[in-house]
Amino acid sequence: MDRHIKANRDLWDEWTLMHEDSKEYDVEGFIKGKQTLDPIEVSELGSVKGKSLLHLQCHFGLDTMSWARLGADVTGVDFSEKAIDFARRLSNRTGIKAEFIHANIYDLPNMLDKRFDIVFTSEGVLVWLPDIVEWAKIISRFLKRGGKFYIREGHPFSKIFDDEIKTCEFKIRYPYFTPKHPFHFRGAETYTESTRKIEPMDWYEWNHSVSEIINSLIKAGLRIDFFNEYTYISSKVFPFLIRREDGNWTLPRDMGEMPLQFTLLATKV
């Protein structure tokens, strides 16, 4: 296994344990019936009742099982064994029917022989993928002809700026286009509050431009139905963002506007 992927997998195994009891994931709320999908996702993807849905990079499956609650026949995939184990336990505890597969998505074609009506993925996944062209091929591989791929993701443009700066200003820190080598990070915290502590760990990320994402999907045989951009996002990606009444985060009014997330729907032709 590539050392970058292995480091990231080990990180997500530890992050899973930190996320299980975090306020942000609110697992107990989910068990009681809470919906975890973003309203944009539900609105733009439309009814999933009676449809088969493959969720790539599903973590421990809250969104996966939320789609099941809306009537989809769901399969979730993640490279963290601890995340998949927890997803299966939650499925059993809630009685929500869902299949969960422990796999790096690049290995998935060797482990799963099925086509789906929908392939879904959501915020915070693309930076963990070194090869976006192969990612698009895998999406196409698992879609039925006429099937839909949907993604809601942080906007690549927003990822070029320093996300640790303390002042209310933008400072370019990272390249926009995919670098030759991944960005290296090291730390002992996750993006949620947690009582669990870990030793500092290494991880690696890759940025992918909008053109690379779209062109990879087109080359893989998908037709782009829409590409939408939004000035708000569900996570606080910069320390100076302000929270809206709906819980999303956006720039202070005096800083103007910029795209913080995008959504894309594509059809396999």
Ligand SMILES: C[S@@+](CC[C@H](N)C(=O)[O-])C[C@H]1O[C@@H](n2cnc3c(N)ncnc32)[C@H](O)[C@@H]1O
Given for the second form:
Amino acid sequence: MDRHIKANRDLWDEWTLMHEDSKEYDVEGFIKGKQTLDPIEVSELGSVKGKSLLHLQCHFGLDTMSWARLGADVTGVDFSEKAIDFARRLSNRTGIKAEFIHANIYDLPNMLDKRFDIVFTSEGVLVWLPDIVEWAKIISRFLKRGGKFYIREGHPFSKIFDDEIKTCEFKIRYPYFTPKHPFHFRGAETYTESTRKIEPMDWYEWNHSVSEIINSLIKAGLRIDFFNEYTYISSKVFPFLIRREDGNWTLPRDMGEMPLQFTLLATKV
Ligand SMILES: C[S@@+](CC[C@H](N)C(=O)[O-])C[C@H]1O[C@@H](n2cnc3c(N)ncnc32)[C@H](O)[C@@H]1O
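If the structure you just shared is the form predicted on its own, then what does the corresponding form predicted together with this ligand look like?
Zooming out: every chain and molecule, the one shown earlier first.
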């Protein structure tokens, strides 16, 4: 396994343990019946009742099982063994029927021989993937003809700016197009609050441009149905974002507008 992917997998095993009892993931709320999907996803993807759904990079499966609660027959995939273990335990505890596969998504074609009505993935997924052309081929490989691919993700344009800046301004820090070499990060914190303390760990991220994402999907045999951009997102991706009434984060009014997330629906032709 590539050393960058291995480092990221080790990191996600640790982050999973930190997320399990975080208030952001609110696992107890989920067990009691809370829906974790973003309302945009539910309204844009439409009814999933009776449909087979493959969730790529599912973490510990809260969104996967939320689709199951809406009637889908779900399969979640993640390369963190700890995340998949926890997802299976939650499925048993809640009685929600779901299959969880422990795999690097790039290895999935060697492990799963099935096609789905829907392939779904959301927020915080693309930066972990070195090869977006191969990613698109994998999506196409697992879709039935006429099947739908849906993604809600941080907007590539917003990902070029410094996300640790102390002042209220945008400063370009990262490349827009897929870099030859990943950016290296090192830290002992995740993006949720946690009581669990870890030693600093290394991780690696890749940015991907809008054209690379869209053209890879088209090349893999998908037709784009829509591409939407939003000026808000569910996580606080810059320190100066302000909270909207619906819980999403956006720019203060005097800073103008910025696309913070996008959604895309595509059909396998
Ligand atoms: C930010 S999380 C996705 C979050 C998800 N939207 C949620 O709210 O739970 C990213 C996930 O991608 C997984 N991941 C990263 N690289 C992967 C890869 N190559 N194959 C499979 N899973 C991967 C991580 O283990 C992590 O669970």
